[in-house]
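Only one chain is included here, represented as structure tokens and corresponding to the form predicted alone.
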Amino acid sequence: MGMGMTVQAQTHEFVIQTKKLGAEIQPTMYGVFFEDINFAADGGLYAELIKNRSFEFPQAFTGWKVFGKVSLMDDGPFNRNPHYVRLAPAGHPHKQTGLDNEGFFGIGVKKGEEYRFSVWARIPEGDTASKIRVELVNTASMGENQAFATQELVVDSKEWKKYQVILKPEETLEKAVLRISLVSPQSVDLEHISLFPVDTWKGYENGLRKDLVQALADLKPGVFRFPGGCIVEGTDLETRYNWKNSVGPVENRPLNESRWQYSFPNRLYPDYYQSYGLGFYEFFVLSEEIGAEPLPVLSCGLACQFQNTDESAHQPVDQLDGYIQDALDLIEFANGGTDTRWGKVRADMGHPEPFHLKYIGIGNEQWGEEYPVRLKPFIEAIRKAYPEIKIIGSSGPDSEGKQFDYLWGQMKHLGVDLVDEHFYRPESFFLSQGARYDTYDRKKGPKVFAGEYACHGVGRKWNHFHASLLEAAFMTGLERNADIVYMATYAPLFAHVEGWQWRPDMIWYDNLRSVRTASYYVQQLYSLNKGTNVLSLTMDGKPVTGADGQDGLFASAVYNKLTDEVIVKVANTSDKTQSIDFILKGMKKGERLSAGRRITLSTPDVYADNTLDNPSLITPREEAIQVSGQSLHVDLGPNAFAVYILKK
């Protein structure tokens, strides 16, 4: 062969059958899974800027610096949060009484935005009004004044009342401090000290952080699982997530210790607690507003099995009635009429209409014989009271093997509707699992919820594009098997850059900014282009699953009835450009392709990802492509994921 000649790369023929529509793709197919890990709730999605706002942390002044005469009291107006503080005159004209709050890794505020300070307060003695000064301060300021937003507030009643003022900072600061000072000779009592941006998602007072919710809404998720994974179980049963404590007036929701506070001694956050300010009502409302089916997960009476090897840590099988009642009451809270006990709680919170709950998960990542024996009475009770509700069980933390097979057998035997599979696995797993669901039992029995997955790179267990590409490759197999895979959610969802225990994660943030990772864009490309029906796509008569001889290619095809489009997703996990011919079979004689678009996600450095400082390094690029007839030739570059949208 002469020096000037090159070997023409083999062209791969993808045969797409357009005539026979395959399985319907469920509206729930691609969704999001929220867990309060990595400061995802307090300090993240929940827009409250004050840490320990009710002085209920075990160390009552965690997050606060107190000065002057401040005393902790415990006979406050909210029975489940009894603590409050009394500010008394310092006793000297040149001394001061007050307290500073550090927020979550500081308090992030933006210049010109409005922040609502609110507090429950009273004057404890006499009839003379008291006055406090409320300030945002920069303790590291080189200016004459630390304060850059100030308001005064008069407390004029002996009865507990809610007061509020608006602070409008003159500068943007990621790590401000909230300072409250007593500025009158009268004492004052303060409880539930709170600071929210006025501009929350949809403007709610007990609101959510707008940029983070927008990132979720932009995914157009079909399902929203909450309140988490391991926090559902708790390190012990006392600290499991208790949904009944997370509803009702926000001032009276009790504190809960986070299971992620000390799960990893190498990533310790001793001040990680749950205020329950973001509770089940807020989760249901959020699901509704982003168009996702709500999927709550409740405790089955097992504490976290990774952290408890002793059977005595768990609720005995013959004493599960309270847990089962919690599940039944939750369905009533979501769907019951306003004349029911829990339906009325929902209505009193501002949502008389039902939430139309269809799914419930019982147990998170449980395993062993302990799980099915506890799950069984839940299923019996729920089926009897609410036969229309779909129940989700678990196949445990393993993605294959003895325990996994045992649990799948048990889930079939118990008749759950879906089985929640988890896989945090290395590159080799994602490259070998393109055909994972091709061989699943389709006769009858449960469908699959791929409830927690992410590629955890070997030696690179953090966010980078290559991991996202392998997730995209793996997801072609979810899509091709939409007759058995009914929902899938990447995990975890959120992480604060200064407060994480676990990575990779889909969306990162600091106090002022957020960034959508490459894995986020993979999820979004699937969700926004999910189509309505699967189409058969084969190469040499076989599905394209990254198998031997397929040159690292993974592919799936769907049809969108609403737009009359064929959508093909292709991941090229090789480091060479691959030539592909799409051959559309079964089109009517006069039919032809009339328009085409290609959306590509790729980057030269496969170990890079978007960062807070460079949030748009890797984003989907869309371009028109020329199409005519009933076939299309494409060249897909190395390490790239592409979505081809072809209009008939």
Second form
Amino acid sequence: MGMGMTVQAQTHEFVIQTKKLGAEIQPTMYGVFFEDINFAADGGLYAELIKNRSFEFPQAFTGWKVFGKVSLMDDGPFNRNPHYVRLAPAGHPHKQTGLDNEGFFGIGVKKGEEYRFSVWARIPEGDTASKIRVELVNTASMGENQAFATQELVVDSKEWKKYQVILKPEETLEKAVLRISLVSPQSVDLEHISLFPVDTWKGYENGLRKDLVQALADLKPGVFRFPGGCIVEGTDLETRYNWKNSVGPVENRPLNESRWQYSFPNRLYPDYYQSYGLGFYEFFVLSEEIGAEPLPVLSCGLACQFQNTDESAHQPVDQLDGYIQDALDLIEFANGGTDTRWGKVRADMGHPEPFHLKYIGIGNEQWGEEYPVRLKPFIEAIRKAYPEIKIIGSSGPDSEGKQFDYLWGQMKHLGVDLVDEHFYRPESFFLSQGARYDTYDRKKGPKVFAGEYACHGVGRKWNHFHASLLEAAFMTGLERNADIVYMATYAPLFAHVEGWQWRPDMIWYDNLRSVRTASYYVQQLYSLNKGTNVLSLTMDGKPVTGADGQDGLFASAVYNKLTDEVIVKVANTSDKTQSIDFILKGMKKGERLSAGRRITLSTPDVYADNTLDNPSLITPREEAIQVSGQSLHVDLGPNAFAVYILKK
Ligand code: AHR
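Next block: the form predicted together with ligand AHR, after the form predicted alone:
Let's see the whole complex now, leading with the same chain.
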């Protein structure tokens, strides 16, 4: 090359066949997976602001600071949550009786908004009404008054009754305290002490945090997997997620210990419990409201295999009947008529219409011979009673290798409908797996549910754009293989900034704010632009999978029958701008591209991400692009993900 000559970057030719429609993209393709990890339920999505509202934590006053004469009682009105407190006069006019609740990392309240305080109460003796004062308090205040919202509430019955009062704070505070004081000279009994924002998602009293549900709704997810994850299995069978404990009146849902309390001793959360206030009924309703197919996962009788190596920790194979019945009853709860036992429970909770459940997962992330032997009787019983229900089995925690191959073989043999694959893997995995599904067995057999995945950066196992970009690159391979990949859900979904055990996560929050990460936007770009059918896209006759010689490019194309649009997704994982020609083959003579848009996700600092203080650092940027004819030239900058939407 002579002096002064410039190197012309090679232009890549993407040939897109627009005439022959490929596999249909399942409506369930891009979904969300909710697990109560990182304080995702209590302290997160579930909008309850009071921790240990029924005094059922093993240390009955966890979360509470009591003063004066407060006694713990255990013959309350709710048999599965029998504890309550008795507040008696302090015995001196200058002394006080009461209790403070610290909430979850404090109680977040906003100025001018309404908060519903409710309590079950009675007067234990005499006929005279008792009175309590309810306050939101800023214990760190330098002002004369710590309280910034106050109400009084009269308890006038000897019978247990629910009382409520609305608090309207005069300031915004991330870490308020709820204070209850006895103000009358008569005792009072208090149970199930609760505080919710009035403005929850859809205004439900036992409601969910609005900003967090909105983030889910904005993903338009096709499937909603719940409630976990390892919590389905439990550290021991005693603490596995028991869906039957999570339905019916919230006051009588028993407490469960979270496995994520102590999973990582370096991030210990001894006060992490599951109130089940966000239970299976609420999960089904939520799925319906965000338009996603519900996908509950139940225990197969194996306690968490990471935490138990001894066979005796698990339910013996010949004693699985109760577990299998739980699965059958769940299907009845979701779909049964109101004249069935569990269908009636659903109807009594407010949803006489069925939830139209189509999928069920049996076992979470199980492995070894102990799994298929337990799964088999579930499959037989479910197929017999509900042949229309699709059953999801597991390929374990490995993304490849001996166990993975063994489990896939077993899942085929048992005839599950989908296999749930999990991969929390480093950059090298995501860069090398663009063609992962191209060679999967297409013969009659289970489909793939990529049920838990995220790029865990080496030395950078936290949220940053580069990890999200590699997820976007990898997802081109999910999309290209939509004939076999029917569902995919990133994980974990939620994390409280003060309560996380596991990262990266898709959506972070504190008590007042939330932030959508770059990985969230990747998921959203796929979900909102999933199209209806796969189109063939090749470069030099090969799919674009980041293979050697493809300059770090990954790409997939789909067609949207409803809008007559060709949608091309391209991830440029290289450090250079890549020059690309899209050649659209198979368009009719005279047919032309009439309009185009490009949505790009990129950022100069690839190791940055959105934060609570800077939530819009990395968001999709949409622009119109000039199109004409049957081809298009694009230049995609380094480390960028782009979706091109081309109208025919
Ligand atoms: O998503 C976090 C955990 O990862 C899940 O609970 C489990 O299924 C997997 O090991």
